[in-house]
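Okay, so here's just one chain, in structure tokens, the form predicted alone.
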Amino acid sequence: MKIEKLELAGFEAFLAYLNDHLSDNGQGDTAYFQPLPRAESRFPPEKAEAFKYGMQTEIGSPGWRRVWVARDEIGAIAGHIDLRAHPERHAAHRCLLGMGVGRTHRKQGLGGQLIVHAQQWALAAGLRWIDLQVLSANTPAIQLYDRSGFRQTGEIPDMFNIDGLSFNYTSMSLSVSGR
């Protein structure tokens, strides 16, 4: 697969993946991958903009975000990875990760894949740390997390209700400069 970084001129078909990607959340055997009730799982038009302002915001400016994806043999998005600024004021050197692999494409390695690509990035962008949460019944996201050298870090118990069930909130982190 290939890996290439998100353009804004790329920015309509990526929404349309992550929407059909959204719409697996909770389904059948797929484990609920984002807090939202399965009725819901659609990407929120704000959080396009802010997704779109942060592609154009500069490495260490607040709201900075960059996101690759990679795409098939035919040239559609299996899979992305994004990195984001933190909100907090004084963790300019960590960031947060977000991911997510299309149904045809999961359990393959693509994950562990973007996972390498986006902590190279980091460490050649100077960043120390990745950080992401991730709702604690997403057992296949954790075990590839774990893999991937993430250390759960903590866990917000009935952090959301959704759908009528209870969802514990885990935290873990990654150093990409070996401390």
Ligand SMILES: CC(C)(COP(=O)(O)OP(=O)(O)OC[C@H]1O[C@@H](n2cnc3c(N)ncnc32)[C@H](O)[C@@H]1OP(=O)(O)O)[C@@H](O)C(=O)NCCC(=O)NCCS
Second form
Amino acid sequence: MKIEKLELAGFEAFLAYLNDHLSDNGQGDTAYFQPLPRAESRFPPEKAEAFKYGMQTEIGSPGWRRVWVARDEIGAIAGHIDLRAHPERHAAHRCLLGMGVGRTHRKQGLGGQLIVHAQQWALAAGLRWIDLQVLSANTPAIQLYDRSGFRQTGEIPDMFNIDGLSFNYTSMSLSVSGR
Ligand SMILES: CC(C)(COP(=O)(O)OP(=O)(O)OC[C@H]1O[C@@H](n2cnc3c(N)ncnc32)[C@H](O)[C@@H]1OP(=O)(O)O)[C@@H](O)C(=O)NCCC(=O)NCCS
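Could I see the form predicted together with the named molecule next, after the form predicted alone?
Zooming out: every chain and molecule, the one shown earlier first.
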């Protein structure tokens, strides 16, 4: 599958994909993968401008973000990954990761391919660490991150109470150079 950088021109189509993706949050067999109640599992419209701003912001400047999408044979978005700045100062050598694979494309290795793509980009960009936080109940994601070289750096018990359920929150980090 072709993995390419998301440009601003494709942002509206990306939002439609993302909202469809988020509708799976805690639905049926899918684990909760965002700390959002089922009824609020959509992209907050007020965040769209910050997201677009980040896509146009230089790497190393506050708020930067880059997004890549995997496209199927007809050009529809099958999965995505994004890297963004930490909000803290003096952490410009690190970034935060978010990702997802569309429900009909899972368990085919696409998640692993997206991580390799982002890791190679981060290496070329001079970043040293990729960090993430994941709901501890999200076993498919944690297994994928483990296989991709991420190591657990902590876990906060009972971090979220969502839809009457308690969720732990796991932090993981990947050394971009693999060392
Ligand atoms: C977590 C997620 C991104 C994983 O994506 P994915 O593309 O299914 O990941 P992969 O295919 O690389 O690996 C997943 C599984 O498929 C298996 N797999 C990989 N390639 C395969 C292949 N060619 N044939 C069969 N199985 C394969 C892997 O071994 C793995 O199995 P395991 O979990 O039993 O070890 C996806 O499930 C998802 O989007 N979930 C909802 C959103 C989410 O959780 N996002 C992360 C929030 S932090």
